[in-house]
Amino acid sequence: MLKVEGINVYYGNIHALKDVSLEVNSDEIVALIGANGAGKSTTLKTISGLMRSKTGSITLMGEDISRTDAHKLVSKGLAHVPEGRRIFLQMTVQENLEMGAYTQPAYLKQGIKDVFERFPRLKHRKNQIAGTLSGGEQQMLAIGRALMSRPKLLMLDEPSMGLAPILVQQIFDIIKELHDTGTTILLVEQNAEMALRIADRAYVLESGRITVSGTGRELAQSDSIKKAYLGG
């Protein structure tokens, strides 16, 4: 579904991503783990058209999207839930969801129904200003808004950040459920233990380079990964 080959991304003179290559197959959960500043969020931003690589290529379902504008990628089936949620704080829950459906107007009514079934807490707060929601509810709204575009590939950037442990488990349950119902997922997550537990495959990013890849189980059992990322 997604193939990233040899991308190099810079912030001015800083070489943020160095020959990064990865693949996400249809119906997989693929995790990208690594320390703060390793380049995980930059990788997602480059895939979704918010940043540009100087080299290499990015293909989505066989189509080269390396130079495609970010807003056009949404209609091609790519949705990106950014770090920090980035919901529209002054809008209501319902208005945020309506904004998420701008490429799928015919799906608006059914989409909102589907999101409210998946996230009952949002249904109870549909007329509430999004900025007054709890952190967990805001994350649910960010995911729900992305689902309104009916994505084939959903990219999640640090969905558990800043959440209480019980909410972290809820978010990961939601991710697993989305996968089970047919959504392909690329997950960036600092909680490596939880990410590897649900991932089919995973990549480790260190200082802008992919250093290790394998199945989620292989990485979870690796002594070096345990020591570096799992507190083992």
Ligand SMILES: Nc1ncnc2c1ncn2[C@@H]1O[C@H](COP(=O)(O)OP(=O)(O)OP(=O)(O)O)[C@@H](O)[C@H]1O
The other form holds:
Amino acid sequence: MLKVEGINVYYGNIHALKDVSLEVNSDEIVALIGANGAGKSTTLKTISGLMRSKTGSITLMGEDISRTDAHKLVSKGLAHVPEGRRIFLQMTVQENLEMGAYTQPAYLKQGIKDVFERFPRLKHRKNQIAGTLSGGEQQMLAIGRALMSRPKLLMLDEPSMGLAPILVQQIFDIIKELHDTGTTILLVEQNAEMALRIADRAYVLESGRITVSGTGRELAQSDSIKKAYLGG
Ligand SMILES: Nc1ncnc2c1ncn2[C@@H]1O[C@H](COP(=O)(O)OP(=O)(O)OP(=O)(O)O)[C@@H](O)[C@H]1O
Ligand SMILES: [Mg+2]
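Switching forms now, from the form predicted on its own to the form predicted in complex with the ligand, please provide the structure.
Zooming out: every chain and molecule, the one shown earlier first.
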């Protein structure tokens, strides 16, 4: 579904991604883990067209998208839930969801119904201003808004960040459910333990380079990964 080959991305003279290559096959959950500043968010931003690579290529469902505008990628089936949620804080829950459907106007009514079915907490709060939602509810809204574009590939940047353990579990359950209902997922997480548990495959980024890859299980059992990312 997604193939990233040899990308190099810079912020001025900071070389943020160094020859990064990765693949996400249809129906997989692929996790990208790594320390703060490793380049995880930059990887997602480059895939979704917000940053440009100097080299290499990015292919989505067989089409080279390395020069495609971000907004066009949404209609091609790519959705990106950025770090820190970035919902429209002044708008209501319902309005946020409507904004998410701009590439799929015909799906608007059904989409909202589907999102409310998946997230009953949002349904009860549909007229609430998004900025007054709790952190977990805001994350649900950010995911719900992304689902309004009917993505084939959903990229999530640290969806569990800042959430209490019970909500972290809920968010991971939702990711699993989305996967089970046919959405392919690229998941960036600091919570390596939870991410490796649900991932089919995973990559480790260190200072802008992919250093390790394997199945979620292989990585969870690797001594060096345990030491560096799983608290011993
Ligand atoms: N807008 C920017 N301008 C300059 N440097 C940046 C910018 N954004 C990111 N960087 C640098 O690029 C590198 C990779 O950052 P990135 O945000 O991709 O890391 P990350 O793995 O997502 O980290 P975190 O876990 O903290 O979110 C870091 O060294 C960071 O300081
Ligand atoms: Mg990040």
